Each structure stands twice: as C-alpha cells, then as structure tokens.
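Given next, in structure tokens, is a single chain: the form predicted on its own.
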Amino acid sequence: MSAAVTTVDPRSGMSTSTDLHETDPADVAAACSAAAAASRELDAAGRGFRAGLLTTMADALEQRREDVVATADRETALGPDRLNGELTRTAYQLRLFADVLREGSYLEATIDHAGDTPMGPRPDLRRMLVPAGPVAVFGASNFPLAFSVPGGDTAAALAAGCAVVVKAHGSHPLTSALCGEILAGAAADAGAPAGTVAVVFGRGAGEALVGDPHVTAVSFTGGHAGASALKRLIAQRPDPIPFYGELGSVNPLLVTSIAAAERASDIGSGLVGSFTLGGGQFCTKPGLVLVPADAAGDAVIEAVRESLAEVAPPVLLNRGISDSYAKALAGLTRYDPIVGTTPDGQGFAARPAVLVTDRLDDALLDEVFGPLAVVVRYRPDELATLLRRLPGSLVASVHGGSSADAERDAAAAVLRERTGRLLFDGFPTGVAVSWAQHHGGPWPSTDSFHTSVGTTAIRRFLRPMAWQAAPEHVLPEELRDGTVSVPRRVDGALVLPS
C-alpha cells in the first residue's frame, strides 16, 4: 500500500495520521482517463447543463459549511472568520462562472459567410473557443478553498467544459479530500459524468498527473521552485502543454510625498494591516514599500512601528513556510528592523517585522512569504529609477495626494509596465472576483498573460477552433445561422441576442 498522508496542526506543529494514502500512478492514470471521457460529455451537454452543475456545487459547499470550515481551520490555523469568507467567495465564483456560461460572450463566436472580398472569394468560416480537455490543478497552500479543490481554477475549467484532476496541497489534505467528496457528490446529483472532478495526493501523484497524456493544461499557484519542477516535467512530454503559473511577487506600494504629508498615520496603520493579514501569506501582500526620505515619510514609518507593536504573532501555514520565513529574515538583519511581538515558540507562529533602508539592494527584490515588509526611503530625483528596477508584480499600489500629484501620475505611468493591476489609495490584499478583474502580471509574478481570478480566467482552458464550409448539423449551436442566445460577430458586425 502507498504511504499514508499526514495532517499537521500549525498552531501546535503536531502531525497526525489520516485515512488517506498517496495516490499511486495507476490510480492517477485512471483518474485522467475518466477525466478525458467526462470532458467530452461535459462539452456535449452544453452551457446550460454546466451552469447548473456549478450552481449545484456551490449549494453543496454551503450546505457543508460548518464541516469544511472546521476541517480547514484545524489544518491551516487561518481562523473561522477568514475561512467562512473564503467559502463564501468560493461559492460565489462557482455561481459567477454559471453566469458566464449563460451569457456566452466568452466563446468569441464569429461567423464570416461566404462571399466576395477585395482579395477574392471567401469561403464560409465560423470560429469559436472550445474546451481544451482535462485540466490538472495544483492547489495552493494559503487558500485551502478559493485556490484549491473547489477554487477558481476548478470553476473556470469546469465552466469551459474541462474535467479537473486536482493535486491536493500537503498543507490541508483532509480539507481537500472533504471538498473533493462534496464536489463529486454534487456532480453526481447534477447528472454529470463520473470523472468530472477527482483529487490525488502526494508528490509522486503530482508528477504522474503532469505527465499523463490525457491532461491538456496545468494550473499552478505557488513558488518558483515548484513551478520550475513542473515545467521541466512538461518539457519532457511528447506533447508539451500550457502551464499557467501564479508565482508570487513583491507587489510594490508607493507613498508619494504629498500623500505622506497628508495622511501618514492612516497609511502606516493600513500598511501593517495589509502585510500581516493572513500571516502575510497572501500573494498580493505589499512586500516592498517606498516612502519619501523626509519628515513626512518618517511619520509613516513611525505609524508602522506603533501599529506593528499591536500585532500578535501570526501562525504560518506549515513548517516549510515557517523555516523559509525565519531564514529570509535572518539573511536581512543588516537592515534596520522594526519587529513585532515575539511568538511563544509553539507551532509555526512567526514574528512580524519591517525592514527600513535607504537603498534598494537586489536582495530586497525577492518575495518573502510571511509577515514581512521592506520599507525603502527614496529621494524624489531617484524615484523613477527605483521604479524601473522593480520586478513584475501581480499588483502595484500608489498612495497619492488628495488633489493634483505629479509624483503619483509619473509613478503610475512607470508602474503600468511592471504590474497586472494598478491600485490607487488602497491596499492590495484581497482580489475581487468580477468580470473586470485581472490577477496576473509580468514575469516573475506569472508566466502567462491570462488571469487566474475573474471571468476571463476561463480563457486558459479553451482553444480556438474554426469550421470551413461545414454542414450546419456539424456546427456547434452557437455558430448556426438564425437566432442564438450568445453575442456573435457576423460578417464583421457585432450581433447581440434579441
């Protein structure tokens, strides 16, 4: 029998055996084969069926809310309030993708009828996006629900018509198993085929999953080391497939001279609340903060100092994150530290900290996962140069003056090239699930132009398909002549459903 899976309580550090076992390669292959068959059925069942499936899954998760939250809290120490909010978000995004299916514009349905053009006769051409096939999803450590088994990647893939095989994260195996059971039960209740959702456990299972010939795309949320290992496996396939990795970033936050002078206290306290939220284990945590090297900037730093003293040591998700945080902090001791309350030594509790410096060294441009922020004091004449040195990030924030602020406007123009989301006068932790959201950014934050949050996340699991001179009966319903329920571009003109 394969190795047993253990679960760890981050508050105590104690490990406990479970009834779960690492998934062996044969079972991974069986899950992927079933996913391939299920994907074909999900595609054929149509958008309306899949919308109902997603809604049924959302309802099922909420019906088991108490069990899911309690299990996740034991494995992550994130607390009931945070986890209840995450479950609500998870159900919401499942229902939102049901709306995406009903609305239908995601298909990019396009019809060019046969006819004459300046280049000569044109054949009848029809194009839309179709499901790519089974998707491998790697759950995240820091979001046991919203970026894990029932999370946004799963919702987007199922909406696209792709069955999902999820590699459970080792930080919350029982939560993953419970959510997988709930989703599979909901799929059966909705009449979906067996194999619509499966969960596998263990590193070996993840490697087998990435290499399985049925898998058409891999979605990953985590660090660069894990991403690099998976991409090496993908490169060894006879048919390399897309890898969509959200890999973390420093997420710079700039405080302009005017903003610092106007509201130093509010910015300082808000910053501490943002970078310590969830133990600093958000991919959108503001990790690098630029404040002016003057009295107003020093007032922001003092507000940070006062607020940090009131923050209890957060509990980190697992031993690996705890050890990495301690090592990173030890390697940055040459900077002037502002430290929070010392933990009592139990479990994976960590001491929050802020490092203050007048120089942006290369060592400060790497993400540190945990409750740490680096504050760099800048002179106005060097700000543009500093901003251009920043690596690509998921989000960049600018706190500017209440009226005209040339420093804010100039910084925004530079940061637009370095981020996927530009936020003004706020803090970046928290990513709304919406039609307009983009959660991604230039390398090294991601290695894709696609978002992993919001409705256009579905685009990752679709591929373009064109039909030329096709008989009507072989065309998808959305490409047939006559009235349909989705927006289409017909002979160059946008046609909305009547």
Contents of the next structure:
Protein chains: 2
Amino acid sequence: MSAAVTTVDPRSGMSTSTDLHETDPADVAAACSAAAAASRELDAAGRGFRAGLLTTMADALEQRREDVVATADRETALGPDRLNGELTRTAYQLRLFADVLREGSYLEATIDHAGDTPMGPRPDLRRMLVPAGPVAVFGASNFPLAFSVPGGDTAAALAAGCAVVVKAHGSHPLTSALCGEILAGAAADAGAPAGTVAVVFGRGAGEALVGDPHVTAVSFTGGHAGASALKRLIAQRPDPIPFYGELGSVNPLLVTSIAAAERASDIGSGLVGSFTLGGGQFCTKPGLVLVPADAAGDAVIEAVRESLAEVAPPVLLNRGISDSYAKALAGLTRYDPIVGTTPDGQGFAARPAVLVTDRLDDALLDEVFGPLAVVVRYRPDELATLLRRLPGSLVASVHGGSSADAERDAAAAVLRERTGRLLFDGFPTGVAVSWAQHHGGPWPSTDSFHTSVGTTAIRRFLRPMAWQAAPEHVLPEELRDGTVSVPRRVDGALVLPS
Amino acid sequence: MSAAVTTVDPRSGMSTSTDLHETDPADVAAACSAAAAASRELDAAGRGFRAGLLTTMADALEQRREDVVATADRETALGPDRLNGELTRTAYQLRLFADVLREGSYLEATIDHAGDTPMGPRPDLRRMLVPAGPVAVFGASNFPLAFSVPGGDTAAALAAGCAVVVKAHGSHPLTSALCGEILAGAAADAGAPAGTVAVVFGRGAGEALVGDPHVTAVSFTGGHAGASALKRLIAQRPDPIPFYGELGSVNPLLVTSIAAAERASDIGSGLVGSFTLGGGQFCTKPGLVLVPADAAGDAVIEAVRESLAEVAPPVLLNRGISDSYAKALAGLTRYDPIVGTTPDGQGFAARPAVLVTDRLDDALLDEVFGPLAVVVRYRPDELATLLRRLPGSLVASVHGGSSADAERDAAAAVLRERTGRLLFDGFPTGVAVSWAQHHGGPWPSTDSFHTSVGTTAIRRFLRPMAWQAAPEHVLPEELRDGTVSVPRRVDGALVLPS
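Could the form predicted in complex with a further copy of the same chain be shown next, to go alongside the form predicted on its own?
Once more the chain from above appears, this time first in line as the rest of the complex follows.
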C-alpha cells in the first residue's frame, strides 16, 4: 500500500492523515490509458456533446458549493468569500468554454477547393484543429478551484476534446479529491467515457504522469523549481511534448509623476489591497512598484503605510510558502521595510511588508511569493533605464495622469515588450475570464506563446490537421461542403455561418 | 580571418573555395542586435508596409531568376526545371503572406468592452497577436530557395513583423548569399531597416545564433541529429525559446486491396515518380508503402519495377547525404531490393531502390533520405495492427477504391492520429502553399503543433498580448473602436470588416 496523503490546516499548521493514498505508477498508467480511449470518444462525440459536458460539470460544482468551499477553506485558509468567488469563476469558465465550442471559430476550419494557382494546380485541401490527446494538468497551490482540478486547464482541455489527468497539489488533496469526484460524476451523468477526468496524488504520480506515453501536453501553474523538474523529466521522453508553464513574475506597477500628484492616496491604498489579496499569493501580484522620488511619490508611500496597518496578517497556504516568505524577508532586512501587523504565531500566518528603496538591486527582480511589495523611488531621468531592466511579466500596470502624460506613453512602449498584459490605472490581481484575456508573458513569467486564462487557452491542446482530396464522409462535419454552424475560411475568405 | 566557405558541385564532387567566410560570433551578435532594432521598426511600420516589403522581395527574386537558378543548380544539381518551379513557389509564398497581412485575421484581434458578467464587472480588454522579435531560420539542404534564405520561414517571420537571421545551409552557400543580397536590396528599396534580413555562414555561426539573447524563436528544416544539437544549445539559454523543427518522416502510403485491383499500374508508376522526385530528398517522400499480399498488390510492385528501370540515377545534394544513403542501403541488402540504374560513379549520383518485404521490421520505420522506398506486403487481417505501429508522419496517403472501400475508411481513422496531413488517391510529395495547408505532424516528424507551410505558419512567430483599460492612442490601430480593416471578435462575436 502506498503512503497515505496528509492534509494540513494552514491556520494551525496541524497535519492530518486522510483516506487518500499516493497514486502508484501502475494506476497512473491505467488513468492515462483510459484517458487516451476517452479522448477518442470525446473527439468523436463532437462539439455539442462536449459543450453539454462542461455545462453539466459547472452545474454539479455549484450544486456542491457548500461542501467544496468548506473543504477548500480548511485546506487553504483562503476564506469563504474568496472561495465562493473562485467557485463562481470556475463554473463560469466551464460555461464559457461551452460557448467557445458552440461558436466554433477555435477550429480554424479552412477549405481551399481544388483550383489553379501561379504554382500550378492545387488539390482540394481542408484544415482544422483537432484534439492533441490526453493532457496532464498540474494543479496550483494558490487557486484550489480555478487553477486546479476543475480549473481553466481542465476546462480548456476537455473543450478541445482531450481527456485530463490532474496531479492534485499537495496543499489541498481533499479539495482535489472532492472536485475530481464531482467532475467524474458529472461526466457519467452527461454520458462521457470513464477516463474523461482522473486525479492522481503524490510527487511520484506526477513524475509518472509526465513520462506517460499517452500524455500529449503538460500544463502547469506554479514556481520555477517545480517547472524545471518537470521539464527535465519531459526531456527524457522520446517525444518532446509541450510544457505550458504559468510561472509567476514581479509584475511591475508604475506610478507616473502626474498620477502620483493626482491621486496618491487612492493608488497607495489600492496597491496594498492588490499585493495582499489572497495573502499576496497571486501570480499577478504587483511585486515591484515604481513611484517618483518626490513629494507626490512619498505621499503614495505614506498611503501604503497607512493602509498596511489596517491589513490583518494573512495565513499562507502551506509550510513551504511560509518558510520561503520568512527567508526572503530576512534576506531583505537592509531595506528597512514598512511592516504590517505581526501575526500571533499560529500556523502559517505572515506579516505583510513593503520595502522602499532608491535603487533597484538585481536581488529585487525576483518574485517573492507572499504579501510583500518592493517600492522603488525613481528619478524621472532614470525611469526608461529602470524599465528596460525589468524581466518579462504576466502583467505590467501603469498609473498615469487623467489626461496627457508623456511618462505613461513612453513607459507603455517599453513595457509592451516585457509583458503579456498591459494595464492602465488599475491593479493587476484580477484576471477576467473572457475572449480577449491573455494571461501569459515573456520569460520568466511563462515559457510559451499561449495563455492559461481566457478562451484562447484551448489552442494549447489542439494540433492542426489537413485533409487532401478526402472523400466527404471521411471529413469532420465542420469541413464538409454546404452549410455549417462554424465560421470558416473558404478559398481565402472568412465566411460566417448564415 | 575566419575560414573560407567552400561550395561543392554534387555532379562532380569537386569542392571550390568561395569569397565567403564563416561568420564570426561578434558578427552574428551584431546581426541579431540589428534584427532586434529592425523588428521594432517592422512592427511599428504596420501590416501594409510589410505587405509591400514582401511583394518587393518577390519581384526582386523573379527579376534575378536566371542568376539564382543557375547558382542553385551548380550547388544542388536539382536541375533548372525544378529550381525554376521552386523560385516561382518562393515568390508566390512571399506574395501570399502579403495577402495574409492585408486580410488581417492572423492578428486574432479581440475586444471585450467593459461590462458586467456573472463573475462581477469586467474591465475593457483588447487582445491581439504581436511580433515575438528576431527569428533564427536554419535553411534546409533540399530546398535551396523555398525552405532556405528567401523561403517560407523567412516570409512568415517578416510578415509577422520579425526580422530574420538565416543560417545558410552548407550545401548551397553561394545561393544563400545571392538570395540574401537580393532580399536585403529589396528591403532597402522598400524602405525597411538595415537589419531586416541577414545571412550567416558556418556551424559556429549557427551555434552563436541560437544562443543569442535577442533571438525569440528558431525554425529549422532538417534531420534529427541537427535538431537535437540545436535543442541542446537552446536548453542552455536562460529563456526557453521555441524550436520549430520540421524533421521528416516515413510518410506511409497505403494501397487498399480494391485500389490495387482497380489501378495497380498507375499507382506503381506514380509511386516511383513521387519517391524519386528531387532525388528522394523530399521530407514528404512516401518512404513506406503498404500493398496487399495478393496478385493485385504484386501487380503494383511489378509496375514499380518497370517504372524504376526508366529513372535516371539522381544526383544527391551533398557528400553527407550520399554517404548516409549508401550506408542505409548496405544495411538493408537482406531485403533483396529492386534496384534502378547504376550511376556512373561521378559525384553524388545514387542508385534508386525499392525493398519488398512481407514483414515490417522496426528497422524499416526510420526515414532514409534519398531515392528509396520500402514496400510491405500486408494481409488484410493484419493491416490495422501494422498501421498502429507507424510513427508520426508529416503526411500519410491512402489509395482507395473508386467507390465504397471499408479498408480505406478504417485506415483513415487510424492514420489520422499519426499524421498532420491525410491524403487520398494521390502522392504526398507536392505541398501546396495555401490557407488550408498543414505541413507538420506528430513526433518524430515535427516537434510542435504548428506548420512550416501555408498561411498559418505565421503563428509561430507571434505572441498574444492584451491591453486592459488602455487609452485609445496607446492601442494598436487594429484594436481601436470604430471601423477597421480586419476581422475582429467583439464582445464574443466575430465581425467582418464592412
């Protein structure tokens, strides 16, 4: 019998054994084999069927809302408000992918009829995206629902027609098991095959998963150490499957001179709300803040100090994060941080902090997970140079003046090359799930040209396929001549369904 | 002074020194730095400008047609007919990407206006694809134009707004230098920046290129050994840039029992034309042919034998390919091959050959570059098992009956999972450049979910980017409110330009 899985209460630090066991390699292999068979069935069942499946899953999650939120709260200490919101987001995400399926643009269906070209005769060619096959999803610590078992990667993969095997994050095994049970039940209710969604537990199971020959892609939300370990395992496979890592970043936030002069207080208090949200454990936390080295900038810092005093010390997700946070903070004492309320010493509660400096040392360019922000006081003449030193980020924010602001415009041009989302006059911690969202950015924030949030996340689990001179009955329905329900490119021109 | 570059005449095997020199690392770095500056300018100049640039390049290539074809023929021995056709294809490809730019769907422009959602208020979000930055292109041996300096990767990258540094293939340095000169001249004529296209020479230059910090993606057409070496170098970078490898494959071709009975002779002669085309040095060469083990299948083999006798021994591209081909053939003598005409011993001429076997040994599942095909005689009851053993291929072909054919339909279902293009009743060596083309397939044929031929090849060099609550003047033109010239998704609905 493999080792029992333990769950830890972050509020007390107490560890409890569960009825779950680490999944042994043979069971991982069986799950992947079932996922391969299920992927074929999910593909063949078509877009309408999968839209229904996702909707059934969303309904089932909401029906079990109370259980799920209570379980997740015990394991993450994120609190019922946040977790109820996260469950709502998760259900919304599943339903939005059902819309994506019904709409059908994601297929990129394209037909070139046979004809003459300057290169000579062209055969009939028809292309669309097809499911890649089973996907391995690594759940995140910081979003036990929206980026874990029932989360965005699972929704995108199932929408694509790929069965999913999720490696549960060790921070919330009971939540993962419960969500896995709910999704599997919904899959059965919807008539989906048994291997549609599986959950595996334990580090060894994760290693077996990325090495399994049926797995066609790995999606991961977490830190660089975990990502590197998985990528080393992938490099040992004969086939180089894609690794979609959403890895976090410092997410710079610039306050221009005009913005500081116009609304120092609002910016300062908003900033504290943003970098302490969820205990500062958002991958979009604004970790590096640039304010002008003048009276207006100092007023922003003063507003930060005042707001920070009002923040209760958040409870971090697990011992590893708690220890890393303490260590990072200890390494930065020379910056004489502004600190928030000291926690009472129970569990993984942490003291929020803000470092203020006139110099952006390289050591400050690394992400610190937890309720910490670094404020750099800049002189206007050095701003461009500072911005060019910033590493790639998921999101960069600019607070600019209410009308013309040359500093904002110049910064936007530089930051555009260093981020996947460029945000104005707001805070980056919310990541709306929508058609136009992009949650991904240049290295080190991610390692692909893809998003893990929003409808286009589906592209990660699809591969293109062309049919040449195919008999009509061999073609997928969406590529046959005549009226279809999806937008298509026909002989070069985009055609909407009538 | 670095080493002189030599050119080799494949018809004689004679090597000659050229005026070119291997590019030293400092010059590679300078080219990449210029490419980074040029990429910014190409992006800012807009789609219309880049469409004009590509058209100017196409015109310039055609104006120098005679020189280019003569130079390429001396270095590749592919012959003027083939090379004229390849130049036409190359110019067409550049012009097609100009169409892609003018049409603008490739941007995936998406606008979500601010509004309420079940998750709460959503900010204004606008997404589109933006150029990734400088691209390193590794030219192929077998297509000195269409997959080399002025080829599809260059066209796609420039269209995307990415400047290009091409590593010239050692088989055709003078052709590469000439094409580089033509493209650079056209770029200057079109008003593009100096770093738009550069060509570098020598293995060391290639190594420096993939390690250069400005390079954001590597595209490669060639064999697994070269690809693995480059990927090891990429793994040493701090940032994991994508490697788009188009690596070749066995490209199975099935002749069903009914097809063999209906048209053995046509299939046999067509097959010989296809697998010996360009000296059997197409990445789409049908290398593994399955024919029924019956009288009709034997008639296909007989037609192959007859056609092969008519084929002149092709001259292979270089000594490395020639030596590998001879070695591969020597390792397969136990299959008692049908052989074509023996070459006269000059240069890199090679003897075409067909192996016929009743058993698909694993050794026959590897690609042999050159004019060789393996014919496996199958029993109908073992066909499904045989097909499931096939590795991933760029293209798989099925010759089926003129009406109902259960064997064809069953094979299509199995082959679909093992290929990027599924072709019926034809031969795979032609790869039309079009909107619906897909040239890419499961490992080991490529290592990405992308194509290197056709309009969607542009996606490899683009990364998504979202703007949140951005002032209008900061947004790219295609994301501003009002009428634009590109299709967009607005609040979830696809809208064509009026």
